[in-house]
Each structure stands twice: as structure tokens, then as C-alpha cells.
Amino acid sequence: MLKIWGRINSANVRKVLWIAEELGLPYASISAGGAYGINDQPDYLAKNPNGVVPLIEDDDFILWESNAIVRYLAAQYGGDSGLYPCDARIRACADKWMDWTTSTLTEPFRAVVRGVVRTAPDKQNWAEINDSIKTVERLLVMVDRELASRPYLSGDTFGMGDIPMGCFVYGWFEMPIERAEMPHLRKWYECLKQRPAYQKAVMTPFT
């Protein structure tokens, strides 16, 4: 059975939880990192010298590094779902979006967290976290942009391209912030909140 360990609280983990939940793949979830401990010990680092999450156990085979593991999950069971898009340039502007989202948005993205979600109230600093705010609503355009003229960053149709993006914009949306209109970010979002794997991997308690 594959294994995901990782904590469900991490925007990188819930990308596993949720490919895996898209594909009905069975799978054990074990808690890892942060709280949970584990990822800085021996055995976890023979398997991911790294000492992040997530990782994955697919019987014998072990690969870590969130997207990596989103795209094999979606090749090796996807079949002719859609998810791993057969045409190289349809996949390629999925993978765009994908890596776009882990090297770009996601640092400006954890800076809001960390200020409003995981710092007590009476030691935030707003003009910090509003800088940042400001920082991702500019990547979020870009965005926007996109799905004003397709439905989904995969293309056509939904598909792993959707998966990173998918799990930031979940936070973004439920953060107690004020945030710029974004009418396709925001459509586009509404869509994927009707995905059951979604609903089940994705949003769950944001802390």
C-alpha cells in the first residue's frame, strides 16, 4: 500500500493527499514533521536525506520532493484520466504552472502565513504581512490572467497542473485578510471546492 508521511497542515502534503485521493488510490497517511517529529530521525533520513515532507512509500519505491511525487502518482495510475496529459505541450504548461508556483509564489505565500495565521495576535506585525500580502496579490495576477482564458491551468481540462496552485489558493482564500478581486482566481477556485478529493485533502484546518 503506498504511504504519504507528512502533516496535513503542509500546502506540500496536502498536494500528495490530494493527487492520491483524485486517483482513489488506498493509502496510509502517517504524521510527520513539525509537530510530529520523525522526518530528523535515522530511519526517515535514509530515505530522505533532505529531512522535509512529504515522502512517499510505493512498496519498494521511495521518492520525495511534493511535485515529483504528484507527477508520478498521476503517470503511474493516472491511465486516461487526464491528470498526466499524454501531449508533451499540454504537460509542459502544466509542469510550468506546477514549478511556477513551488519557485516563485510559495515564499512570499508562507510569509503571510507565518504572520497571520501562525503568530500570535498581539506580535504580528501588519506592515510586514501586509508587504506581503501585496507580493502574492502581484504573483496572483498572473493567475488570473491565465484562467481568464481557460478554465484550468492544466488546459482544458482539470489536471496536476491545478494541484499546486490548488493547495495556496485554498489559504489564500480563507486567511482572514483583505484581498484584491480576482474574478477567474476566484472562479476557478469555487470549481475546485466542488471536488470531493478536494474537500477531503485540501481543506481541512488551516494552521
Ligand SMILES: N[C@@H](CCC(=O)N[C@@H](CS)C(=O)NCC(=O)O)C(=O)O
Second form
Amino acid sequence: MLKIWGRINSANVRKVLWIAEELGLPYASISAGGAYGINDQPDYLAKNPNGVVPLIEDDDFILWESNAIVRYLAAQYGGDSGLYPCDARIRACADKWMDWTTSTLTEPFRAVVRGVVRTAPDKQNWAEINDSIKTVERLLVMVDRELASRPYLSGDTFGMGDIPMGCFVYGWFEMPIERAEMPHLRKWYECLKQRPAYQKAVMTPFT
Ligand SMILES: N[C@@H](CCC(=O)N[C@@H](CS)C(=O)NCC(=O)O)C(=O)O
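Switch over from the form predicted on its own to the form predicted together with the ligand, please.
Expanding to the full complex; the earlier chain stays at the top.
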């Protein structure tokens, strides 16, 4: 059975749980990282020398790097679901949003989560947090614009291109912060919230 290593409150782990749920794959979720540890142990490091989560074991196939895992599972088990688009151009656009989420959005987003959710209220530095919120907002405006002209980041139908951003957007809308109005982003998020796989894998306590 597919094994998914990683604490479920990590956005990168949520991506993998979500695609597994979308595909209806049976899997075992193994807590690791953060307070669970394990990811600094030799056995784990032998599988992922980066010492981070997520990691999957699909029989004897081991893979780390969350977007690569989402692509692999969608390609290997997606059949004609469209989760892994066949058309090279549609797939390239999905890839673009997946990689942009990781390369550009993740760091400023993490700064907001660290400041708001993972820092005790009496230690929070709102000047710094607000700077990070502004950076994230400036980036999300690009996503809002994209979603003005198409229903999904994967194109006309839901697909792997929606998965990384969908995991971050959950945190964005659930954190107790003031947010600029982004109607297309909000509409897309409301749409994702209707998906049983999103409810189960992503909409878990935001800690
Ligand atoms: N680029 C990697 C980043 C993985 C990463 O930074 N994972 C974080 C959690 S989101 C981690 O393992 N942090 C250490 C820990 O949780 O102990 C990926 O997308 O898989």
C-alpha cells in the first residue's frame, strides 16, 4: 500500500494527501516532521536526504518533493481523469502554477503562518507579519487575475495545477487576518471546498 510520510498540518503534505484522495487510492499516512520527529533519523534520511516531509513509498519506489509526488501519482494512477493533463500546453500551464507556488509563494506565506499561527500572541510582531501579508497579497492578485479568465489553474477542469495553490489558499482564508477582496480567488476556493477530497485532506485543523 502507498505510504505517505509527513505531518498532516504541512501544506506540502496536504498536497499529497489531497491527490491520493482525489484518485481514491488506499494509503497509510505516517506522521513525521515537526513535533513527531522521525525525519532526522538515519532510516528516514536514507530515503530522503533532505530530511523534510512529504515522502512517499509506492511499493519499492521512493519519491520526495511534493510537486513531483503530485505529478507522479496523477500520471501513474489518474487514467483519463484529467488530473494529469495529456495536452502538453495545458500540462505546462498546470506545471507553471505548481512550480510558481513553490518557488515564489511558499516563503512569504510561511512567514505569515509562522507569525500568526505558530507564534504566541504576546510575541507576535505585526509590523513584520503585515509586510509578509502584503507580499502574499501582491502575489495572490496574479492568481486572482488568472482565475478571472478560467475556472481552474489547470484550465477548464480541475487538475494537478490546482493542488499546490489550493493547499495554501486554505490557510490564507482560514487565518485570522485582514485580506484584500479577491473575488475570483474566493470563488475558486469556495469551489474547492465542495470537493470531498479537499475536505478530507486539506481542511484539517490549521496549526
Ligand atoms: N520543496 C519541498 C519542501 C518540503 C518542506 O520544506 N517540508 C517542511 C514541511 S512543509 C518540513 O519538512 N519541515 C521540517 C519538519 O516539518 O520537521 C517539498 O515541496 O516537498
